[in-house]
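There is one chain below, alone, in structure tokens, taken in the form predicted alone.
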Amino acid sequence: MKNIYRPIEAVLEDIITESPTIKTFVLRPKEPFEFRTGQFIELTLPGVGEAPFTPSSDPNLKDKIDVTIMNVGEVTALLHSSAKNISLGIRGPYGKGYPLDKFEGKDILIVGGGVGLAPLRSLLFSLFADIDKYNKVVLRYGARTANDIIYKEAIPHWAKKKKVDLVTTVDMGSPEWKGNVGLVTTILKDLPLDLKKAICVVCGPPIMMKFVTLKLLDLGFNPKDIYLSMEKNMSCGLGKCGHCRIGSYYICKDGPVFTYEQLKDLYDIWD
């Protein structure tokens, strides 16, 4: 019988510094490992513990997984101080990913904030791979400062891709920044979308997701067409520990992707 708690060994093949607080860890599993965009994994640092992260890499790759992680706690701090070629563990994947079949033929607005662009990078790879299935992809991304923007080398290439419209912003400007200055909601005006056939995917800090959602509702989006990545309080990944329960949902089992329609009547979903 398969032990659902036993991680697969993976070698930490590379570490890419994305910003002063965020790194991408490139893992090479010793067994093929598959996930769907939006699903998450439990990443084990042997002898220390494990934590849930959503892969940021292309789901079509079975022999390599990227996870982009902010340094915010004990496990993440140790990961950030790790060297290449150490052995880690991964188990999963867990949760329900983005329902790509429901996105086909539609305008897709993707709104990311800070390290929230990491799960969206995986989604973008999936959309780019089958771009003819979708009408267009509109990406709006905000970071605190220009130094906090992640995937700096990839973003200009994404902007040139077929059917892609991309705008970035920073909360605080600087002499070297030539783009928009303001919260990500300031670049949600005059969107090149047909709202009658558009959906939106949002991922970022809870306060950002709250105000983006309110903005989207003002713009006329239907709650059932707003997809939120609620990656909070997840622990075991199996719906056993109960840490991530909101209302009748377990984020790890029923999410982490939800529509706003599913959550809008629940208490304090943004905390």
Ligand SMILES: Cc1cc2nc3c(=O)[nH]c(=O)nc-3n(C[C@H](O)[C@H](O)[C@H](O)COP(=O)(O)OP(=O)(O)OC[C@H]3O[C@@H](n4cnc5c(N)ncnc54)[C@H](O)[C@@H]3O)c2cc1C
Given for the second form:
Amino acid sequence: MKNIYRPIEAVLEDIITESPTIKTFVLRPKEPFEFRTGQFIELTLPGVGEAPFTPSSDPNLKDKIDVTIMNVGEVTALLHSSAKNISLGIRGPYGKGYPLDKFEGKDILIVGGGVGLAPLRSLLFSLFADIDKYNKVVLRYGARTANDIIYKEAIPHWAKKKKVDLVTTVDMGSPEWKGNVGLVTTILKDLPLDLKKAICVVCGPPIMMKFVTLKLLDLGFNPKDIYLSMEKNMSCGLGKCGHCRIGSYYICKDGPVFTYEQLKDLYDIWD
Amino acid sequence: MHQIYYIESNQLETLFQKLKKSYKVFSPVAKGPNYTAKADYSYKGLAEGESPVFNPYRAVEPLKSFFTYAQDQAAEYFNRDEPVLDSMQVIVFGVKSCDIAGHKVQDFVFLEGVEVDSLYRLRRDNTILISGDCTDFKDVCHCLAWDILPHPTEGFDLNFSPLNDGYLVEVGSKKGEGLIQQYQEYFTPAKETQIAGRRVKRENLIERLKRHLLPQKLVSKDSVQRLMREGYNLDTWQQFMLTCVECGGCNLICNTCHCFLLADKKEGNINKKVKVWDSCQYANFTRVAGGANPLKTRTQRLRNRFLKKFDFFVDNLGMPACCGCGRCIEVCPGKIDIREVLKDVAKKLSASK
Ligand SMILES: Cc1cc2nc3c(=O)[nH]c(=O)nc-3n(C[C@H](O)[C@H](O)[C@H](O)COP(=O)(O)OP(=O)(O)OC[C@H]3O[C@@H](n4cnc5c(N)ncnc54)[C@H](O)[C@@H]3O)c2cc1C
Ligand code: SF4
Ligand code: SF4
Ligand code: FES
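Starting from the form predicted alone shown above, please give the structure in the form predicted together with this ligand.
Once more the chain from above appears, this time first in line as the rest of the complex follows.
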């Protein structure tokens, strides 16, 4: 029987600097490893520790996985100072991910904040691969400053794709920044959407998700049509270690993607 | 109706000497000489020549400690020579009804859900649970409040009920049946009168336990989930938190608590994942990077323990994650009594109606 706590080996093939605090790590697993968009992995720095991340690469690419990671603590700091070609461990994939079948035929609004664009990149790749199935993709992304924007090179290309409408904003402007200034909620006005057949996917820091959700409800979104990517302290990823309970759910196995409908009657979901 | 046999005490002695050749046999032993108060019982691996003791009530250690260890090696990784999972054949004698009932939570967590914990599975398969009727109870015992009887009715391999100079032995599983078959010379089928004798003894103990519990006016099993949901904002949590020293004892000693943490370490060239019991009463249990922590205060953490037991598990398993063993009450240096917390919620809610 498989040991669910043993990671498989993956070689760290490349490290791409996205912003002063965020890097993308390109991993080549030594055993077959597939995931669906929105599912997450537990990434082990051998002998040091493990932390949950959502792959940011195209799930259709079978032999490599990108994870875009912000330097915030022990494991992430050591990852950021790692060199290429070391071995890392991966367990997973865990969780349910985005229910793409429910998105078909719809206008899809995607709202990202900071490193929260990472899981959304894998969602975008999945949508682009089958773009005829969807009505349109409206992407709204916010970062703290122009410097903190990730996937800087890709964003202009995405903006030019068919059926895509993309706007970015920064909290704090700077002389070189020509775009919007203001929190991400400020670019949620006059959305080119047919609300009757639109869904929204939100991923970012809890405080951002809270205010975006309130705004979406205000705009008339149905709680069933708002998909949130919840983040809680996680250890096992499998509904066993007990860390990520919220209400009657374990975020790791029942999520990490939930509709607001599932969460709205629970206490303290934004903490 | 399960098969029931009878075994005489001296025969049991001989049987155990035989069993010890193929199994590691654990049995409760009284902790220290204690003539004035009731003794505590603690599990011990029986050595050559030692006989099991029939304990009147549960042991200090929860049953879970035979299946998940306080610190366990969960895996080695990137190691082609990783040792194959191994676990000894174990018999645990003297398990009580509360532990058997509460162990459903551990089975639910580690055997069901998305994937199976293979080490837990292996230990479960290699362990024979020989339970026993309670013939007495501790002050803190309150199994009956959760509709758990002080003798197990399922979930055991064999169950022992002391009667006269021997024991009635009820078969609860194929494993148990196998053991009886293998050692059939020690067992005789139980007589009607013996079974009737067991019934009387059981009823007497239940009566005594009821007389002990009735004045305590404990909350009922069916009401706890509502109490948790409606009592979320009561000051109960704040009040009872005041003496909590965050030792985590209540979680660690609890037969139903299952939370753990995975950590990594290196021993020589070998990478290991270690699994250690964790407690939701520890300040960092839910802390995430950057310092955000949904369970920042002791008030929130104390409430979390109750929500998990009496709301989450009622929803997910159909039963509260408490079996009334009272271990958390005995262990708490802050004298926080789970029964009193629940009663306080109930009292405040009914006063506010
Ligand atoms: C489902 C999910 C997907 C995620 N995806 C990404 C991603 O794509 N990119 C990214 O940069 N970050 C992501 N995070 C956050 C990331 O897991 C944390 O930043 C990371 O755990 C911090 O680890 P650390 O050891 O550096 O921090 P420390 O503060 O030193 O943390 C120590 C331990 O606490 C736990 N922990 C701390 N912070 C978090 C957290 N935010 N979430 C869960 N557990 C935590 C972990 O078990 C960690 O090992 C995700 C979190 C979750 C739950
Ligand atoms: S709680 Fe009940 S079953 Fe458990 S030891 Fe006490 S009397 Fe026996
Ligand atoms: S909560 Fe307390 S009384 Fe209930 S099972 Fe756990 S240790 Fe026993
Ligand atoms: S991360 Fe272990 S239960 Fe969710």
